[in-house]
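Single chain ahead, by itself, as structure tokens, in the form predicted on its own.
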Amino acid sequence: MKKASIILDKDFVIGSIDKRIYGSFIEHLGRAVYGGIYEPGHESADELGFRKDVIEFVKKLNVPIVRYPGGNFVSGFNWEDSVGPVKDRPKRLDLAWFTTETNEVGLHEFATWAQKAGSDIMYAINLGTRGPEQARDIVEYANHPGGSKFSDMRIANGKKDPFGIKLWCLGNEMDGPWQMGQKTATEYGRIAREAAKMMKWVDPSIEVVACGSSSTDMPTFGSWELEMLDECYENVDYVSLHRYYGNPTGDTPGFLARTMDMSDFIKSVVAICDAVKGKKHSKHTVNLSFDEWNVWYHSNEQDQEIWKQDKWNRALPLLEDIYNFEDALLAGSMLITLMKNADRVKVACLAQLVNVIAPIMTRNGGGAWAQTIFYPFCHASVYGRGTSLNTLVDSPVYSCTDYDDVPYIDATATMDDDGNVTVFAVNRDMKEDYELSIDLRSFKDMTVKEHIMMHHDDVKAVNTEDDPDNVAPKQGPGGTVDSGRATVKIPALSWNVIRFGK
């Protein structure tokens, strides 16, 4: 059995973990809303048409915040279309996803759903086809108590008290040619500055997220952040990062190493933010919102066929990736990467939540079930709260097509308010189990309370409605603690959650 080690110390901390790094995302795309969270007539639907079985799955994930209503969708979205009597709301062609949006579910309905699911809203505004004026208006509608045009409109629409939305996205992926209203970095920086300024004049308590590069693959990555922040640095609180990974060639070792890219992405954007801070002699720190992350590649060809056959219909089954076991391992490593950067990543959103590249799947008129990626996200969200510890990992390494010196053991640790420690670890080794030694000497009288593990002999194994527990967590082999040193067996190709307490 191979060996790896971790050294932990309660005084060596990265920072407090903002609970919002366990956020998610629901866009008006595919069956995320219609057929996902909302299906009137379904046997589990409540009086408003929301599927209670889906809400129960979301509650298990302990999602503190949900980004809404897009995504690419938002760059052509008029927020006024989604309020007022449902019968009077217009149907619109959605040029982002080539479907028809009926606006049956809008801000009021989604806010009710979010409350039922125990989540806050991260609301995205349209800075593609619209601008600062409409941004100001929606903040007034959502958050102003009353006595003005748009707050009184909200009250007339049945919501006396403000929604109190505290986190706002200033558009979406504005560097992308696929985006309605694409802008240069300078153009976007200026409009983001003016929108943020006016929005905060309406409600000084809000925070805003400026659009960073859509991915590190963009030719303008780096220069986009520098030029954009040069225009709006003092007015924004976060810069967004988006990243998806795929494994179309079946290269599992290379696929599981993709978090090397994710880590570099985070460090690069932090460096750029701090460079602009220095240039401006500012006391203001801009942090990061990794508000789209996931595996996404399984459904690409399927989506092209759907558009050929069924363009402009409502709620097309788009982006319905069926996730396998290796996807869950990478999702676990992505969560580990977010926790490792908790000092600067304060918001993150698994994209998305239901049906669309999602941990939760449903069948129209049928059941709901958890995909493989559901479980690492659930474990991190439930147990990865409190303080992120500086985790010193000593592991054998490997090389693959794109990366060298990839640790076989990818791990991090957190400490909760009661002093309990949780170690999260992915074993990337295809064949070898590991004996993991964990130095806990700065924590007194610790024992192994629980070892949760996910493993499957087939990296392509999936969960289905008929076999929802094919890939699911179980109790791991556990371990011992002797004189402040724990020894735990980490099986080959596995996701592990090791919980220590007194």
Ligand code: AHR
The other form holds:
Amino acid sequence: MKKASIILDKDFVIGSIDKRIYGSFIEHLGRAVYGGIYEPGHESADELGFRKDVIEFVKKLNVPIVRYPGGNFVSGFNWEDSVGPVKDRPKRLDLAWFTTETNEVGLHEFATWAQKAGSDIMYAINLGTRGPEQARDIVEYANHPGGSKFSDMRIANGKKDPFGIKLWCLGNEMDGPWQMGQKTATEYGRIAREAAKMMKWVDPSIEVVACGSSSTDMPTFGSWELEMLDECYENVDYVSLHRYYGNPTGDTPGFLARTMDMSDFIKSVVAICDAVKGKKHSKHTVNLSFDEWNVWYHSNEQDQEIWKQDKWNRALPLLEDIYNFEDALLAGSMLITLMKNADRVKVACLAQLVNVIAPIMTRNGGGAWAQTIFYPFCHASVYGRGTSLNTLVDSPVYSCTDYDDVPYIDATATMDDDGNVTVFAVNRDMKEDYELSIDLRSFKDMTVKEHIMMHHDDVKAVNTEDDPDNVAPKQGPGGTVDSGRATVKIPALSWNVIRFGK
Ligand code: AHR
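Moving from the form predicted on its own to the form predicted together with the named molecule:
The next block holds the full complex; its first chain is the one shown before.
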């Protein structure tokens, strides 16, 4: 058996973990809303049409915040269309996803759903086809107590108390040619600054996220962040990062190494934020909101076929990636990367939550089930709270097409408020089990409480409605602690959650 080791120290801390790094995302896209969270007439629907089976899955994921209503969708969205009596709401062509948006679910309905699911809302405004004026108006509608045009409109629409939305996205992926109202970095930086100023004048308690690059692959990545922040640095609290990975060539070692890119991405954006801070002699620190991350590639061809046959229909089954076991391993590594960067990544959203590149799937009129990526997210969200510990990992490494020195063991650790320690580890080795030695001497009297492990012999194995537990966690081999040093077996190609306590 191969060996790797980890050294932990209770005083060797990266930072406290903002629970919002376990956020997710619901866009008016595909069957995320209609057929996902909302399906009136379904046997599990509540009196408002929300599927209770879906809410139960969301609750298991312990999602503290959900980004809404887009995504690309938001860049053509008029928030006024989504409030007031449902029968009066217009049907609109959504140019982001070539779908008809009926506006049956809008801000009020979504806020009710989010409350049922135990989540706050991270609300995205339209800075594509609209501007600071409408941004100011929606903050007034959502957060002002009353006595003004839009706050009184909210009250008239049945919501006396403000929604109290604290976190706002200033548009979405404004660097992308696919975006309605794409802008240059300087154009966007100016409009984001003016929108942020006016939104915060209406409600000074809010925080705002400026759009960073929509991927590291964008030719403007880096210069976009620099030029955009040069315009709005003092007015914004976070810069967004978006990243999706795929494995179209079936290269599992290369695919599992993609978090090397994610890590570089985070470090680069932190460096740029701090460079602008230095240039401006500012005391303000801009942190990161990794508000779209996941695996996304399985459904690309299928989506082209859907659009060929069925453009402009309602709730087209778009972006319905079916996730396999290796996708769960990469999702686990992506979560590890977020925890490792908890000092600067304060918000992150698994994109998305239901049906659309999602951990939870539903069938219209049928069941709901958990995809493979559901489990690492659930474990991280439930056990990865508290403090992120600087985790010194000594592991054999490998080379693949894009990277050298990829550690076979990708790991990090957290400590909760009661002093319990959790180690999260992915074994990227296709063949070899590892004996992992974990130095816990500074914690005193730790024992292994639980070893949760996920492995499947077939990296392409998936869960389906008929076989929902094909890829699911089980108890791992666990291990022992002797004089403060734990020894735990980590099987080849596995996701591991090792929980230590007294
Ligand atoms: O999450 C799906 C889409 O991916 C979002 O709408 C967009 O922001 C990104 O390109």
